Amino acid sequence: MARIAPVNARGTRDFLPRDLVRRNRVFALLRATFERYGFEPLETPSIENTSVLEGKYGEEGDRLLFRILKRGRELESGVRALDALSLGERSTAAMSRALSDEALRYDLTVPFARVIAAHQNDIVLPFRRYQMQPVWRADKPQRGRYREFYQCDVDCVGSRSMTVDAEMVAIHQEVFAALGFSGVVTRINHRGLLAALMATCDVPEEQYVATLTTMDKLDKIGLDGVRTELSKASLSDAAVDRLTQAMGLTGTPETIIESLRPIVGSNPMGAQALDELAQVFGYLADMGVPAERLRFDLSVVRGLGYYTGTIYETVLTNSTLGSLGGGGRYDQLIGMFLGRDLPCVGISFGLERIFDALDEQELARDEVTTTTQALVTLFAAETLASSFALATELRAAGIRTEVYTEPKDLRPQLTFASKKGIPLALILGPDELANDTVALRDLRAGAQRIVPRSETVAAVQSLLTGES
């Protein structure tokens, strides 16, 4: 029989138990944080109608949708119909005839908007939800970027208050601090401010996208590099001067906001954006988020096309991994499904990139690599009933317990427990049974003591104190 190469599909990964133990701990931390802020869980199907997804992510996003082929007779019929076409016509026709009207979800935000519209009578507004599920993008795999990955979103629909926007940033900062990261900064901007800046700087509408794309490169190429690229983009010298003047402003967020008022304050959209940004930074101070973890950054653009207000991007300043999460206000997306706009703001956590960052900074790498807390040994057929009785008692007390699979000498059983990372071994051999005791070995410390059989559960719990 030919051997099949055990290779992953491009852009996907396997997660072994020791990986999932850590991932699940991070997921639990996220859930606990979200629920402390009053957010509730939500799940949506992996497959969505293409009519739901298309046109929400821009041209590039639509190109990255994983579309689903038709099957069975539908596909066969489409293929046969190609025979009547010329060679030049076949590629486009083949695509349209072979594809169904369904695709794997690209993100969690657009499906969330669909859910709000579909279940509007079952939801109490303002509605706060969090969601952690996999998404798929037909992207080019690279470091920190995968084709299949978990996304984690937190959203609030039904409120225009900037307190909610500030709370999103506070959640980002709380999670990253709890994970042990240092140098985490949330960069904050406003889509309305960017639009007003384009208008007041006389940037031609057809140059908006190219101009914003160049502004987004500030961290990589610096202000002089941005100026050079803008000069090549058919913008007037006056427009380039005003844009780079705005981008070069420094100081506290409050100082920059006031400095921008003479530039965009006469534009109603710009004035509103500056007022909302001032509120967000003020509320963040009220919430106790340290000022050094926040930055007002005019170069933050965010790639998705549905943002309408504040936008956020949280980065690890001492890493090259880029953004660990982002988000913003999107007050018009739900209206595409509902027929009327509903205010909404949310953030997303780049989970896979967060785990890469944890590896890079050697964080969250504790000694726990298995969910099992205790191994009960198995010596012979005569001890089997007692071993399983002990395991049952430990499990009833909430202790995650494994019984060795077959009778063996003690050494291989302890070796197995050590390799797997099980912290405790309970040795129950003929001598222990005769004395109504258990030998309790702490494999982490290399220590062992004899405890009365009746006190075993309490002794194990004592050793596990502080272990989650």
Contents of the next structure:
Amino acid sequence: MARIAPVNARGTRDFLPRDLVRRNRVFALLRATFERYGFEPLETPSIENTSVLEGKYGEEGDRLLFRILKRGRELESGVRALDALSLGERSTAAMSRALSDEALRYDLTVPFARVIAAHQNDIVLPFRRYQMQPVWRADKPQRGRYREFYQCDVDCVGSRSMTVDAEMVAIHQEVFAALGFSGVVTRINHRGLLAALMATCDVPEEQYVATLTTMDKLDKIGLDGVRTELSKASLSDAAVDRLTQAMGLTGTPETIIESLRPIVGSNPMGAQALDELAQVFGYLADMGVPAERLRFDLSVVRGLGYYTGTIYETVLTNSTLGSLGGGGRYDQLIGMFLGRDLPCVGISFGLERIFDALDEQELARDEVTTTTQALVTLFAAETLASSFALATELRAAGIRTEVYTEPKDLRPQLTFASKKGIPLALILGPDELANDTVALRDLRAGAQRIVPRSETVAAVQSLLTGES
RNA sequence: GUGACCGUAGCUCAGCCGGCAGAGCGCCAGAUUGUGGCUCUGGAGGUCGCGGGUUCAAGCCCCGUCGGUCACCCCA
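Mind sharing the form predicted in complex with the RNA? What's above is the form predicted alone.
Complete assembly follows, chain above in first position.
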């Protein structure tokens, strides 16, 4: 029989136990933090109707949707409808629509918006939720970019108050500190401020996107690079001067905000953005977030999607990995499902990049690679019952215990424990049984001692203290 | 979507001008019949991604194809 190549679908990964032990630890830390702030869990289906997803992520996003093929009679009629089209009418989009009416979710924000609109009567506003689930994108895989990956979103719907915006940044900071990162800085900006800056610098509307994209490159190409690139675009010298002058402002957020007032303060949107930013920085100070962890940064742009207000991006200053997460305020997305706008603010955690960063910063080194804490050895058929009894006692005490599968020499049993990373082995043979003892071996330290059978559980517990 | 590079043992890779398929790690066994890791000794393991072409001869050259990596775009 021909062997089937055991390869993953492109851009997907298997998570072996040693990977998952680590991932679950991070997931648990995130959940605990979110719930400590009063955010509640939410899950939505993997599959959505394409009408929910299409048009929300731009043309690129529509192209990257994983579409589910229609089945049976629906597929047949879809094919017939396609046959009826002329060759010129058979665009990729038209074919996709004819043959598919469902797709895998592309992110967590749009399904969240659908849920808010669908369950208005069951949701108390302001509503805080968190969501950690995989999403799918038919992208070309790259380092740190997969076609199936987990997203982790934290959002609050129903409040315009900047206290919520500040809370989002505080949660970001708290999670990254708890994970052990140092040098974590959240860069904060405002979409309204950017729009006002464009307007007051006389940037033509068709140049907004290109100008913002250039500004976004500040940390890559520097202020001079931005100036050069802006000059090449069809912007007036005065516009380039004012933009780079604004971007070059340094100092505390408060002083930068005051320096910007003369530039954009005459624009109502700009004035409001500056007020909101001042509030966010003020609340963050009240919440006890250290000022050196925060930066007002005009070069934060965050894609060009649905953000309408504050935007944030959290980075590791001592790494080239880039952003570990980000978010912002988006007040118009839910309106697409609800018919009226509801204010929203949210952040996401770039989980896959966080795991890369944990590796890079070597913050996950000596972690255990198995959930099992103790192996009970099996000596012979006659001692089997004693081994089972010991394991039952250990499990009753909450110790994650496995019994070796069959009586065998001690060597393979210890090799097994060592390879798996099980920290403790309990050896129970005729000698121990005769003396009513257990040989308790700590494989991490290479130490072994004989303990009385009655004190075994306590001895194991004391060797395991400090572990979770 | 655009461009560059790479596919050789389970993994990471070497293989010169075309001339017998290699190393390290891992794996298995023994040294060690009640003790993992360290050390030593030995062993197993290959359709050189796949298909075609050139040649007396192809891992190496040519064409195609599939897969992977990286950069750009976009994004998490």
